[in-house]
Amino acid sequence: MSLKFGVKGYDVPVRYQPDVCIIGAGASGVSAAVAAARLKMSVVLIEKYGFSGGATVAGLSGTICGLYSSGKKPQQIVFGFADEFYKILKAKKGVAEPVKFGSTLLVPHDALKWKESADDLLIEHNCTILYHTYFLKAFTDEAGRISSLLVKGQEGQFAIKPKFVIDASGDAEVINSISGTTFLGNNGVVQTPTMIFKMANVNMPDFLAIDPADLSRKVAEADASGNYNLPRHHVYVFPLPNTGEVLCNMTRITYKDGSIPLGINSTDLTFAEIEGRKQSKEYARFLTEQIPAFSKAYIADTGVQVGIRQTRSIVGKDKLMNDDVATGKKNKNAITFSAWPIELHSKSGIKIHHLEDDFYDIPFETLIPQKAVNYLVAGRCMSAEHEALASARVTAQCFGMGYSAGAACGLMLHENLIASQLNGMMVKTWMKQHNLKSSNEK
């Protein structure tokens, strides 16, 4: 079978006609695929890298954030698919013990175990995985449905004709390609990228005795001394499951004029990758020379790509507002929730606002693009204000978003609904009827 795209002589084969095609195999894409497959839908998952994991693996962010409450005694409050994946990693000894992060906790994980766990789940659920495959463009019919997706594999271009599409690209690539309405950060200003790196052969007893505030103070002093170039002073370092390994979230990448590279611009990304590796080397030099726990350590790796926190966001049926997060707003249409702080990375520093003994809800409608027919989004391209996204974009919540989006495709298929007709109550009821656990179910 072949498909013509309106350009004379331009034909590509249609290779797949699944119920659901998902673009992006990060936390939201993997969970969406599993949910759809559990509803007996055929699934094709497209991923540009040779592995699943998205920002948490390729970007080496390396932690499951958003599982825990915030307060004096943080407890796990987010369950559902996020907890299922957490338990899989635990069984593989792929996570460290939860680590304090302000008023909450996060869970460092091993990147290889994350990849293996995702592979196992996707294969178990008979999902068709297409690694090393790039999304190029979506095409819509007269009714506004996405009828075809043009992608490029190593063997060349081909088409996919799905019944439903989930944009889990993180960058709203599918929505942008059909001229859906999106916006970029706060009037075009996005959060700063970070090149995360891993140090090995660290003296762990000495490392675990380090006061995080004291480390940040020493970074600032070293930068002020003129002996080091360390632009970011508020730094995070976390122990990894493997002996002697520490994850270092320390760099901040901007141009010399303070402008922030965009994760949807190749020139900016190239600069960020090169600058990020330079900064990683400089921070590692500081650690080995100034922090005794790192005196015999070395850089084991940097991220496969620079860590991107924010690019395009959709304009959705609903929008998660900054005040919704700050005030712990509850919503009957919530499909997941979070106590993760607003963690806003800007050129001037890091702003953190914790929700003490409270949480906020993320409505399903933030995943529905305006006028959507047979497509949804999941993950960080959700509809959210700038500061709200700085909280909602983390791994546990992306798992919850993706799982509900995958389930919603089953609901649309079974009830002959279009995306814009959906609401969170409908999706939660459907999930319960089909034994798909939501984020508040153990």
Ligand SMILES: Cc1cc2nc3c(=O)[nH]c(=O)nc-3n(C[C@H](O)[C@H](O)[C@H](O)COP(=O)(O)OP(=O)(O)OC[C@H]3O[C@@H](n4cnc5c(N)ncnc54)[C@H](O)[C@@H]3O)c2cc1C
Given for the second form:
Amino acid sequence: MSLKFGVKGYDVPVRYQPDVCIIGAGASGVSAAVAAARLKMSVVLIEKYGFSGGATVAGLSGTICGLYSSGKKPQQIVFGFADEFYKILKAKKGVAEPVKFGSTLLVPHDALKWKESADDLLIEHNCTILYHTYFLKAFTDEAGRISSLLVKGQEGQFAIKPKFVIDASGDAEVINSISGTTFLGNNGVVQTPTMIFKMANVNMPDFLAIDPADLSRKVAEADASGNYNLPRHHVYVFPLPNTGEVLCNMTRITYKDGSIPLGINSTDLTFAEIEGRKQSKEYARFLTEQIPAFSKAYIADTGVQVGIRQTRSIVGKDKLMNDDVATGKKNKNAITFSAWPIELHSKSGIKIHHLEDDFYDIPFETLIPQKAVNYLVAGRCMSAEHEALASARVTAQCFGMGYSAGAACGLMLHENLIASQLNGMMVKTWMKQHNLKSSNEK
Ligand SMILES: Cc1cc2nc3c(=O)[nH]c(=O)nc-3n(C[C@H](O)[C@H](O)[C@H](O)COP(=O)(O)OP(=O)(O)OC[C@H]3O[C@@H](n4cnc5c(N)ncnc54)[C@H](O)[C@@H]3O)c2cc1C
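Write the structure block of the form predicted in complex with this ligand for the protein whose form predicted on its own appears above.
Below, the chain from earlier opens the complete complex, with every other chain and molecule after it.
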């Protein structure tokens, strides 16, 4: 296609004119793409890495949180697309048995199977995937619509002119580029990053006998002994589906003065990557020297990217508040829901607040940026207060948010609506009419 982009100063070809263009192929971007494609819309999915999965795969976050209830007998309560993807992973032997996390459960998964499953689903749904393609900038017209997106592929820069855009970048890259309002954590303080690493050749029977609280106590003692430098004491380790492999969520990355590197700044990210790998090596040394189950183990991998829990959040038509999560608030406009605890990683430690025998709702309006015309967000950059996001950002809920955002593009197209006119009830009804399962449907 040799259409001219039509924006002064940018002499690039227009390569695609899809119904929907999605930026970011993490859990929210993949689910958005599948939902939009199921409504017979053409979909282009832009991803800077060479694979889907985002933080789950590139960051090795490695477990599906948010599927189960919280209480004495946790049950799976979140279904819809999250359950569909869980079942696909299960069929490929890509998940381990659910593991206890406080009073709920999480499901460890294999990163390679996640990538494969996403590729298969996207191809099956005729989505155009553009890996190794970087979103640079969005342009708006007089009506405030996003008219075009400038991206950089390996062949150079080109433009996409979509009818609708979903910002599933985690960092609200699209909204930020059109000067939409965003905010950072709690007055600029975000959650701490973690470099997750994988240990292989672990003695699994011995590992499974470890009491997690005991392991955290040993980390604290080793740090206090002066023989190890282990800044985080409350650690998580999960068995992976592959025999002998364990996922280690143990590191905590801050500068020496305690300030927290930002995931939207290259200098900070570079520091976090290098510090994260250094810490991973030190925690692995502790494990192999002090914990018998790891005596013959070795580091098999660190994340392709350091795990960034929080960057920009949008200011939405609605906002998920800390109290909404803490008190299990229900909302008629919910498009997904969660019993995952507030799991707040800060420089002083981890605060965990469980929702015993309860859950809270996530309204669709948290995905609608203020004054939005033909665009929505999905996933981690939703509109949420700091502690609320420390719960809502996990994989099962990102799947639910993305799926409803993809569906909502179909609703806007067919009913000639703009994003700010949408509400959760309308989206839920539309999804039902078009056989797109909500998070509470098996
Ligand atoms: C350390 C850590 C541990 C975690 N542990 C768990 C856990 O155990 N279980 C769980 O369920 N959740 C966990 N989470 C949370 C969860 O992984 C993420 O919040 C969730 O995956 C976010 O999904 P998303 O789709 O919103 O964003 P992401 O997964 O961040 O996806 C965004 C995608 O957009 C792409 N992108 C960004 N900018 C651009 C651009 N300019 N151009 C092109 N592509 C771009 C990125 O490469 C990425 O693939 C953890 C997170 C972290 C950081």
